[in-house]
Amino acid sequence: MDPSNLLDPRLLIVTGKGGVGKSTVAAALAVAGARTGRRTCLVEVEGRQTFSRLFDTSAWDFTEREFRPGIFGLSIDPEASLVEYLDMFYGARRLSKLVVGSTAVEFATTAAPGIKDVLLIGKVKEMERRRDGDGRFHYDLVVVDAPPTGRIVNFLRAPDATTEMVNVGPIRSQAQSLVDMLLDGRRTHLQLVTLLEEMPVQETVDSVAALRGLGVTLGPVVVNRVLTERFDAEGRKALTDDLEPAELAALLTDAGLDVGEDAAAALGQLGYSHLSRLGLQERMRDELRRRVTLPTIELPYVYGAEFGADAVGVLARKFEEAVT
């Protein structure tokens, strides 16, 4: 897997341990897709409205809307997907609305929770296969902010489980078409997101093994929030020499920062914590390279009082660099 092929599939499914920033990465991938000339759709499937807050838009729903030039977005829910499915394949929109409004759907999704995931993936597949009047695909890239790694295997297994339960008929054929899409490496890649910390790296290692067991194609692992060292050799030596606060204050004064001993001690502790974090990053980077035979793309830690569309743009540039 070459990182330069990152945006080649039509469908990117983004997942990772909760808290690693998978939604941010999904948004950055979508922005990178649009910047590189791809008509792109960013999709959320958990109804958390992360992207409406991130891009400062109105709430997202089942209607695809262009919220940035070349980037569309929508939030998929199972009920709306069912209405569309029944109307598309049976021409029964009025009946489908009645069915969705009844307790039958709630009973079915409770008895077989995987049905919800099949409906969600089914809508994604409709978008991935949709063509315009000239025969060209409507979207060049669909980026899905998928459930976290703790749930991703069951999410992706849902269509296959449906084919095992239903042996014949249109439901089975539709479920099989979803399986075919997920297992076709030319159409679909799974993008794992991690941090250079012990628990996220371990969960990434476990997820790679589980996802490969499903037969899906894995793209480069995206390593998020990577710190860069902020000290030169002299500064690092000053921190690691275990100086007394007075000595450190004197060094800072010589550098043009006149602070007292207490402030110098606090700054020294912050600097030492930064070095410790860098050491952890390097150990976890080595661990990831040793245990996961996939290339990585590292994204920087973006500082700021608020994380919004501008910060996403900074991360998108890293993806652009990878593919160009």
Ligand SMILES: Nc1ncnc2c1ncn2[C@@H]1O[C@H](COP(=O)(O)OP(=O)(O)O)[C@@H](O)[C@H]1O
Second form
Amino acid sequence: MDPSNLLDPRLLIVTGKGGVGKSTVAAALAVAGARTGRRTCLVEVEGRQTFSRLFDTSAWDFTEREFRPGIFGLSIDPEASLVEYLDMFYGARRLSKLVVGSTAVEFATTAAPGIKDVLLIGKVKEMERRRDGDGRFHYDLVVVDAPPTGRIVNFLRAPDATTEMVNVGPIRSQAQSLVDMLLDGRRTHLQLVTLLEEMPVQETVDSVAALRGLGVTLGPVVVNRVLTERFDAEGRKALTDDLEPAELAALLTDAGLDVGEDAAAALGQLGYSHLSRLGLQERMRDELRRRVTLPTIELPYVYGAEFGADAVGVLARKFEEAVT
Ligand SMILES: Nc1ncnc2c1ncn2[C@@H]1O[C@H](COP(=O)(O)OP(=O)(O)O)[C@@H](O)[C@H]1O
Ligand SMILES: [Mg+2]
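Pass me the form predicted in complex with the named molecule as well; I've looked at the form predicted on its own already.
So here's everything in the complex, that chain up top.
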């Protein structure tokens, strides 16, 4: 898999361990899609209003909205998907709205947890397949901020089990058609996100094995929040030489930073902890390279008081560089 194919499939499912930056990466992929001329939809699943907050828009719901030129966004949940689904099959929106009180969805999803995923992924498939009047696909790119990898693996493993409780034609065949879409590498890539830290790297190794075993096509692994080296050889030496605060303060004064011994000691500690983070990062990068045979795309740690649309724009540039 060549990173330049990153935005080629119509459907990108972004997943990984919680907190690694799945939502951020999904947003950045969508921005990169739009900037490279793709009509793009960013999908929030079982929404927490992550994107409306990130892009500072009004609240997202089941209606697709063009929140920036070329990027549409929506937030899907099983209930709204079920209403639309019943409406499509039985043309009874008002009736289905009555039937689908949250109790009905709750009942169905408790009885057969996979039903929820059939409904959510069903809506994603509708967007991936949608065509305009002229026969062309409506979206060039659909980016889904998906649940953690385990849930996707479960869904792919057991399309039948997921529908066992509702043993009726349309939903059962629907589940299979969703698995077909997810396993078709020309339509769908799974986009794993990780950090250069122990647990996320281990989890990525496991996820790659599980997903490959199921026949999923994986895009390049996105390595998020990568720190850059901030010291030259001399700086490194000063930090690792175990200098006394007074010596460190003298060095800093020479470099034009006139601070007292306490501040020099504190800066020395900060610098040292940064160096050891870099060391860990280097080891984890090697580990990832050794154990995962996929290309990687590294995204920098973006500093700033508030992580918002501008920061997402910085990360999107990295994806654009990868595809051009
Ligand atoms: N490249 C980055 N640089 C700095 N902070 C980041 C970066 N990517 C994500 N973050 C921050 O990390 C936190 C988790 O990111 P998020 O995308 O919400 O993770 P997830 O969706 O995997 O739970 C957020 O506070 C986000 O602002
Ligand atoms: Mg998230």
